[in-house]
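The chain below stands alone, shown as structure tokens; this is the form predicted alone.
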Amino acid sequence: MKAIVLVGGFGTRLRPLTLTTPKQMLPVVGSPMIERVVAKLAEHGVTDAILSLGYRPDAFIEAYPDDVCAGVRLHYAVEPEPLDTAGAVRFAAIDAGIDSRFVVVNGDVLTDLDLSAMWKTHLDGGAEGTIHLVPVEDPSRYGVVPFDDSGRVQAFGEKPRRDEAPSRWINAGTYVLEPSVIDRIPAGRKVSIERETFPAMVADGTLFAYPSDVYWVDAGTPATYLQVQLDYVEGRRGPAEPAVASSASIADDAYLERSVIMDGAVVEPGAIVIGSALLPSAVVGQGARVSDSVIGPHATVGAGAQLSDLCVIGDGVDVEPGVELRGVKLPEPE
């Protein structure tokens, strides 16, 4: 089984963390996000993952020099220019020589989807394409997908107003596709799978839904990126993982609560860290307080500083001692 993993985006929602690191290479409790995504695919029989790359492809290639990730063989398909979702799928499929049924996943989605069951449903229904759907309270941020009793998708709408959404079921970013879908995607330009390819399949009656109310998080925003860290250490995704890395240094009188402290991170005397994630080699200085925030790798929160309300501190940034920041991103977006 082959899977195309879409990892080519710029990760703008997660800046400044992604100014130096592609989103899917950011750590989730110590393991790169891409490894967690690929490991889940491997559980369901995926043997080959084609990484559809665009932004900073070197980061992936250097991280896996033997072309293996989580036991899965890797193929790198590096786009010469951004081609949007369907364009990226077409480019990766042709580059890797895909000529049979395949899976597509978004590289920033962490889910407990039963991909094996979805694959079987796709086969049994004779679909050209099957898409995973999950229910959400507010569908206005997503592609809403109404479907009939047979599972056939009736429409494919992008980000409707909350009070006008025809369904609570949204596109969850995992697809099982027949190779004929590749032929539907024009070459040589940007093509959106959500705005062009899927609506055309709906019109032909060949797109089906696989609704499943399972754990699902789009980890592409600071809030959701922080959420998935806590989900892993609080046991929402199987056995709870250690919240504090063995190589981290925590002062005896520091206070930690519901936080993830990664490799080489330091929490100095009297510091308080609540509901936050400290990425590798981050430092929280003496008497500082960090709550509901993400401190990037090699960043330093100065002594006595107070950060709250989802501050995001980028790679190597020094926060001045004693300052009080709420919801701030450093460096600030241009």
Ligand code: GDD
Given for the second form:
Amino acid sequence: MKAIVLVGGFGTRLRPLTLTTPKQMLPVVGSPMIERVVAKLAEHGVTDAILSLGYRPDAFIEAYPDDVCAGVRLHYAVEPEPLDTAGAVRFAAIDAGIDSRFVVVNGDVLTDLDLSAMWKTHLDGGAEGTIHLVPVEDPSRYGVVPFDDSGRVQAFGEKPRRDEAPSRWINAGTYVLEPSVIDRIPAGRKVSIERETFPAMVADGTLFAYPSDVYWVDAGTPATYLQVQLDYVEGRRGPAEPAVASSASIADDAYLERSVIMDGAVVEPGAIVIGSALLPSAVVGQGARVSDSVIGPHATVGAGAQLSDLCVIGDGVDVEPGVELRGVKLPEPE
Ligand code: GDD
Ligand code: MG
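Return one more block: the form predicted together with this ligand, after the form predicted alone shown previously.
Entire complex below, previous chain first.
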């Protein structure tokens, strides 16, 4: 089984972390996000992953010098310019010589989807494309996908207004596609699979739903990037993983609660860290308090500073001692 993994986006919502590291190379507890995604694919028989790369491709290529990730062979398809989701699929499929049924996944999705069962449903129903759907409370930041009793998709609406969403079932970002889908995608320009290719397939009646209410998170925002990590260390995704890396250094009288402390990170005396992630070699200074926030690699929170409400501190940034920040990104977006 071959899978195209879309990892070429700019990761805008996770800036400033993604200014230096592409989204799917950000660490999720101990391993890069991409490794978590590919390991799941491997569990369902994927042998080859074609990484559809655009933004900062070298970060991926350098991380896997022998072209193997989680036991899966990697192929790198580097776009000359961003081609959007369908353009990226077409480019990667041709680059890797795909000529039979294949899988596509959004590389920021962590899920317990039973891909093997979805593949079988796709085969049995004779669909041209099958998309995994999950139910959510607020569909407005996703592709909204109503379907009929036979599973046929009735419409595909990307990011509708909340009050106009026709369904709670949304596109969960895993597809099984026939190679004929590639021929539908025009060459040489940006094409969105959500806004162009899927609506055309809906019109032809060839797109089917695979609704499955399993664990599912799109880790592409600060809140969800934090959430997926807490899910791993609090045992919501199998046995709980260690929350504090063995090379981290935590002062005896520091206080940690529901947090992930990565390699080489330091929490100094009297500091408090709650509901947060400290990326490798981040430092929280004496008496500082960090809650519901992400501190980037090699960033320093000065003594006595107070950070809360989804602050995101970029790679190597120093937060002044004593300041109080709520929901602030540093450096601030332009
Ligand atoms: N190669 C390449 N080129 N990859 C891209 C490009 C591109 O031009 N643009 C985006 N990507 C990659 C991103 O890196 C990401 O892994 C994936 O495509 C989806 O892009 P996001 O930016 O994360 O999209 P989204 O989260 O707003 O919406 C998508 O995912 C939702 C579910 O998580 C859509 O598919 C929605 O319909 C869906 O509900
Ligand atoms: Mg996303």
